[in-house]
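Okay, so here's just one chain, in structure tokens, the form predicted on its own.
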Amino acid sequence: MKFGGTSVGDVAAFERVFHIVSSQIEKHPVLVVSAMTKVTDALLTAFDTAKKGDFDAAVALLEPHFERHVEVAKHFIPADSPNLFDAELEFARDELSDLLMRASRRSLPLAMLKDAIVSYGEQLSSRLLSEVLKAKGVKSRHVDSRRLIVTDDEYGAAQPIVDETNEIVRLELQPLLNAEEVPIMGGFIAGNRAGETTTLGRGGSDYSAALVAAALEANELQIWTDVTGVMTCDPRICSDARTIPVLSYEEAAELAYFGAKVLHPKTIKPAIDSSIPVRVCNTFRPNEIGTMVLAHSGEAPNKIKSIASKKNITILRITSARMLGAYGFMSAVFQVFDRHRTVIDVISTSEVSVALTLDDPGSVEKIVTDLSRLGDVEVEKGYAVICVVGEGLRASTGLAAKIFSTIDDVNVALVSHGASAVNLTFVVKETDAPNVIRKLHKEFF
């Protein structure tokens, strides 16, 4: 079970994952917690504070987070019995301090105090769960995950050692499991074979959750947030947008990067090669029925799942004669890219020229300028990506000409089809977007 920021956010949300826990208490879980909301954000502006050489303003910065987790231990903890992560946190105070002052001084490599100094969210959140669980009479014991998921060196995007990090997960919460206790640990964070902390990078704690499930054979990874699954379009956009049962992992993987915030598919990855189905469960509404995702979910009715969305998307349009019955000019259009580290979202090309899309307007000048070495590049700001998700999409008769037929007033600029057996992408105009989803979802839900 992980349990993310907001799920453990205040001491309504100890109290709410307590319930949940307690109530599953029979399927042996563990639990793999992210750090409390906005703990993550303070402790990365307290390490560039520090670094421009602030180092008082760095600490002070972090007081305000110490104080709510003090708050959730005095309102769980009684205070006549002993209170652990009271120690924990002055430990932590002092080691940040510690790390801060180092940061300041740039005494180590900044990479390597970066992850140092955002880790103590997830530790301490993760060490204040087991002491509430404890207080409420739930068997626990808190395990730390830099000693069991072992990354190589890459701070700030570390990748897992798979065969050593089974061995000690197994060694480590096997016997935990047997003797009837709930291990706690933290996500996102691990450790190299040197023993120095490391972070897994974006969604960290999926990826915790799931190499754990992965390791201990799970019968289930239930991944706990604030939203019921995964829905059918953004509920903000069509409030009447409903919780889809089943994804497939190639379905959710397209939602996912193309703005569906609830699951990052890399995340879930090793759960899903070994076959461990993954729940998208609501903290706030515990008895609602979130998404599955599995490694094949089947087709829904009308062949469609979801609507999902991009918006601030460039389109570069470049156009030149030399690509006419010539070979290698794809290569060359890519290397720039490649060069300039951004990726490519939606491509299309004709005979003798290339549309595409980025979202990182950030390096699309000194994009534009190599390559215009190949062709005339013409530059459009102000789109939205709308890509639409589903089980055999590709394979349907007709289904292609119903969507745009239903968004017949819509000028589209771009059309993606094809490259995946479940999606088909397109491009309008930013101001159009919400009105093309809303239209789609009336159509298809």
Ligand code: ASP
The other form holds:
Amino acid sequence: MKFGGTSVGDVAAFERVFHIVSSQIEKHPVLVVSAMTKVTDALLTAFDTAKKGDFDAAVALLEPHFERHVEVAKHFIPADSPNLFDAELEFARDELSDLLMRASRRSLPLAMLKDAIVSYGEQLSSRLLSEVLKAKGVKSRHVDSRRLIVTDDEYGAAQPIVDETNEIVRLELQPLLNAEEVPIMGGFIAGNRAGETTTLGRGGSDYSAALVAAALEANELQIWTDVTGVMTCDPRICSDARTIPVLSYEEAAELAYFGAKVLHPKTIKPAIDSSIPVRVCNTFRPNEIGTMVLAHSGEAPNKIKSIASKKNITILRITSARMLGAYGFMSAVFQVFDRHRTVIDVISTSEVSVALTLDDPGSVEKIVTDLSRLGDVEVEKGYAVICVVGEGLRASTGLAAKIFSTIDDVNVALVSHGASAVNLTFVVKETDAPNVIRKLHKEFF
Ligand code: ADP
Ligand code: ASP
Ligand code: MG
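Having seen the form predicted on its own, can you show the form predicted together with the named molecule?
Below is the whole assembly, all chains and molecules, this chain first.
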């Protein structure tokens, strides 16, 4: 059971988690928890502030967030019982102060310091949840994820080493489960082979939970969040978005890749590999059924299940007339992205030109320099990818026409269709995206 940031945001949220966990205690859950809401952002801001040299401001920024933890601890843990969390919090304060000082002096590699600092969100929330549940009579045990999830050294977006992780997770958690204890661990945080703290990327707690579920061959992975399941689109864009009762792994993965924040993009892979059903539920409305993600979902009457979008997209267009009739052009283009370790999202090609999108503008300049050796390169920023998802979408006649005629007043910069059986993806100006989504949502739902 994974609980997101808003699901552990305050006293009332911890109370809700207690009720949800208690109602399923006979299923022997493992709990994976995010940082309390806003804490990860605050830690990142503190890191940036310290990096700029303002150590005192960095430390002061965190104080209100420590207070939020203290408030929850005070509410649930009786004053006369031993309060292990107080000691943990004192330790975290000292450690964070030391790490922020190092960041301000740049006395250790910054990427390494950043992960060490940001990890305290999940370290504290998981220790707090463990103490709260103990105080409420649940036999819980905190486990340090930095020992359990083993990753490479890519700070900020570390890749798990799955075999080693599986072995340690089984070794550490199975005996606790056998003893009817509830293991509680932080999501998002992990450790490399040298024991240094790493993180799995923003929103990565879903992924942590999926890795643990796969290692233990769990019967189900439950993602508890602040909306009732995966919806027909982001409810922040369309207030009339509806819960989708069943999605296939493939549909859920496409939605997650293309911006449905409710699931981290890497969550589905471990679930597919171990055939674990994923349920997405609402902590605020635990009685609503939410979404079930399974191997097969069946087709929706109008074929479309959901619309996702991702902003801040850059389009690159590479044209090389001298490659007409020659082979090796695509290979040369892809090698450039390989060298810069940059992911391509959407791609559309003709014989001598390629248009593709990136959502990491970080290395664009270097990539463009390298691509210029192959042909003319155009760069266009400020776009959004829109991804329409549904089983049977590729095979249905007239659907693309219906989608594009619904938005016939909008310029479509790039289209990709046919690679996946379950999606149609296109790119529009970022400023057009909310309107495009609302129109499509109105037409199809
Ligand atoms: P958590 O902190 O629980 O991980 P997130 O904020 O990461 O929660 O994800 C939940 C949010 O994802 C929702 O509040 C919603 O705004 C957003 N979201 C985007 N697309 C969708 C979608 N298709 N269905 C449901 N929620 C979505
Ligand atoms: N706390 C981390 C974040 O805000 C991870 C997560 O919530 O999944 O990105
Ligand atoms: Mg999330």
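Only the largest set of C-alpha atoms that superpose within 1.5 Å between the two forms is called the rigid core. Keep in mind it's a predicted model, so treat the numbers as computed, not measured. Residue numbers count along the first chain shown, from 1.
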>> For a quick test of reading the superposition: does A218 move by 2 Å or more at the CA between the two forms, rigid core aligned?
In response: no
